[in-house]
Every structure is written in C-alpha cells, then in structure tokens.
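We begin with a single chain expressed as structure tokens, specifically the form predicted alone.
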Amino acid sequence: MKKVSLSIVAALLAAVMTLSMTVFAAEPAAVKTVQEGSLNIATNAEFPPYEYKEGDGFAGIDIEIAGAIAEQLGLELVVNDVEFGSIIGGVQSGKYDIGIAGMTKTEERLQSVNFSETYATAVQVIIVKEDSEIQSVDDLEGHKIGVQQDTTGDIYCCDDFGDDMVTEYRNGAEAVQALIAGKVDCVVIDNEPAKSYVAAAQGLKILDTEYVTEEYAICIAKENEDLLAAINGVIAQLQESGALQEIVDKYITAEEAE
C-alpha cells in the first residue's frame, strides 16, 4: 500500500472544507415560520392592483412579491385574506408570518411590529363625483369623507379634519359605493386602488392633487429578526435584478403611473 504524504492529505481536507462552506452559503437562509415549510401571509384582498381575488385564488403586486419571497426562502406561500385592521395584531400574536397589504410604515405601527425595507411608493388621493365642488385638499374642510378603516388615509383624515367628519368603511369598495349613494362627499384612498374603483363606476373622478405620499413595507413580528433580515435580502435582490419593477409593470402601466 502506497503512503500518502501529510501535505497531500492537508490539501485535500482544505479543499473539502472550502467546498462545504461554499455549498452551505448558497442555501436559503433558515428562518422560523408559523408553519414549517410555509410562509403564511396576511393580506386584505380588496385593494387592487396590490391584492385582489382572481377566481379561486389571489393576484396582485403584493401577492407576487410575497410569492417571490417564499420561493427564494424555499417556502410554500399560504395566503390568508383578512380584515385590514386585524393584520398587525395577527402578525404580532404569531398567527401569521408577515403582513403585506399596501401597508405604510408608521411610528404607531412600529410600536407593535417591525417593517421591511420599502418596496413601493404610494400616494393618497381624493375621489369625488364629477360635479363635486371639491377641487383640492383645501376644499375638504367641512365635507364628509369616506375612508377604509384602519388605513393611513383614515388616520390622516381624522387628524386633519376631525373624527366626526370621517366615516370608516370595511374596504375601499364600500367607501366608493357610499360616495355614489351620496352618503359621503369624497373618498380618500391610495392612488392605484382609486383608479380601479373609478374605472368600474360612472360619474366619478380622481382629483389632480395629492393628499399624502407614503411608502409600503412588509410587517413582521418584532422577535422574528431572522425573517426580517431574510426578507430584506430578497427585496434587495428583486430590486437589483429588476424583477420587482417587472412585477409592478405587470399591473401598473407607464401611462397609468403618470
């Protein structure tokens, strides 16, 4: 039997260790989730084009971003359609892994959950009837305002115009129906859903003025910092590769964004 020199053995061991480290580094980050092997998300599927029902499933910008995150982490996506106002509580209590629903990072919400890096920018706009006397944000004083409950539009309007002038609805569609019925004078909601609602109705328009500009992010339980880091990593990859913009462009054309 031939003898093998110690130098050759050392070299072979070093090569094996290097290969092992390379393979390990290429594996998806190990993260803790509510259900092993799955990424349970909470959303409110009444907010097109970010999330909405399509047949027996779900579609939208947020749904596809969540799907990309799940795929990169080697997890199966599980979508839970819930009331918007219950999302943060559900994530905080450990019922869901993340909340992704056109949600804005605010100081108040940060007291309950963490947020990922921003993945989209949104604008709060005003929907009115075509013959409305409301022409700008300055005209909202003294008018009845419809909003989706627990959204930033709800918060901003209550702060700016008083709780007694704001009527909360379960979702944006109900708020718009209230406007059509004359129960409110306008609706304050995010720009992209506003376009969908106005396109589906007659006699409504979006004012050519912005109320508030804000940024969307994903909420995650404070104790799950590994998942937060992993999601931020995937968002960065999606942005760098252009995949995130491709998802947005699929639902929002350049003409619509103007």
Ligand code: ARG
Given for the second form:
Amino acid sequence: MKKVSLSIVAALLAAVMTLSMTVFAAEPAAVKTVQEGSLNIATNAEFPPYEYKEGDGFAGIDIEIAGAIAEQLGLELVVNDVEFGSIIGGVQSGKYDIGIAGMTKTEERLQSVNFSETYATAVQVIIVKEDSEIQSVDDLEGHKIGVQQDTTGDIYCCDDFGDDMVTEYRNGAEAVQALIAGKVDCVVIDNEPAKSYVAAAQGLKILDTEYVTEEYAICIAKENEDLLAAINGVIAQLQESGALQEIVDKYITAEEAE
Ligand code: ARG
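Got the form predicted alone; any chance of the form predicted together with arginine too?
Let us now look at the entire complex, which starts with that chain.
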C-alpha cells in the first residue's frame, strides 16, 4: 500500500514538473527586436559551410544556430543576405538584430558592436595552385593575394603585405576563380570555406601552414544588452545539450576537420 502511494506521488510530481517545464519553455523571453515577433539576422550567404544559398532559401551552420536561437526566444527567423562589409553597420544602426556570418570577434569590431560568446574557432589558411612555389606564410611576401573584401583575411594581408599586393573580391568563390584564372597567386580565407572551395575546384590545395587563428561570434548592437544576454544563454544551452555540436557535425565531418 505504502509503495503504491509513493509511486503515485512520484508520478504526480513528474507530471507537475513536465507541465511547468512546458509552460516555461513556451514563454518567449522578453527581448526587443527591430521587428516585433521576428529575429532579423544579417549574413553573407557566400560562405559554406557556415552560410550559403540552397534552393530558394539558406543553409549552413550559422543559419541553423540562428534558427535555434529564434526558436528558443519564440521569434520567427528572417534571413537578410547582404554584403559582408555592411553587416556591422546594419546591426549598429538597428536595421538587423544580429550579424551571424562566420564573423571573427576582433578588438576593432568591438568598438562598434558587442559580440556574443564565441561558438567556433577558425583559422585563416592559404589556398594555392597545386604546383605553386608558395609553401608557407613566409613565402607570401611579394605575391598577389586574393581575399574576400572586408574580412579579417583582407585586413591582415593588407597590414602584413601591403594594400598593393591584395585584391579584394566580393566573395570567396570569386577570389578562388581569380586564383584559377592566374590573376592572383593565392587566396587567404577561413579554413572551412577554403575546404569547400578547394573540393569544388580542381588543381588547388590548402597549405599546411596556419596564418591566423580566430574565434567566431554573433554581433549585436551595443544598446541591446538584453538580446546579448538572451543569446549567450541560448548558446550556453546549445553547447551543454550537444545541439551545437550536432549542427556542426551535420556540415563538417570529423575527418574533414583535421
Ligand atoms: N571570419 C572572417 C571575418 O570575420 C570572414 C567571414 C566571412 N563571412 C561571410 N559570411 N562571408 O572577417
């Protein structure tokens, strides 16, 4: 008899807990967004596997992370595909809620916007033709370098090798086309997009030498501290639950990541 009543109590408790958790989860966090009920993200969908166009829509790690954030906050995800260089200004001026675009957190960008906790580590790598004489970062001096405009690869290369040696392209794919056409001697870009561009082309390779290591984070207007806190909360949750890793694993296989 005693046993039965205990299990009834336990079942009731479990039911109450489930109910209260459901109620809690359904309650959207009170964050202010530029368009009520929506999370407007700015991205540059030319950066596989983080963001790229697929059919009429968008796919990639950042798109899924943004989707998970929107869902957790009870908002509808709206993707704005813009030039990479206009993301920060658009977030700063309140046109978009967040920028999520494989964006590296840098001191300079922190002057204009806030960044979330980082969610990925990246490396600037060098793509060359298979028979290139460039073998490491030390050989870059005096060579023509292609980059995606306004990216950290662009900024670092201009600083280290001079603006004259650097040609800016609208996106990584165009920079890689210029390399294939012999207009530049190499392309400096983030490692994961580099892998996907090289896999899609022939006669190119990624040098086994790392240029700069960096961290990706989401940018948010400085005034919107509530949104920053909410997003950091969701990132922590996605990390703890393993959901973030699942998203990454969907797009990057462990073997490729080496
Ligand atoms: N990580 C580099 C940066 O922050 C490149 C990012 C480019 N992203 C893109 N979606 N095109 O500057």
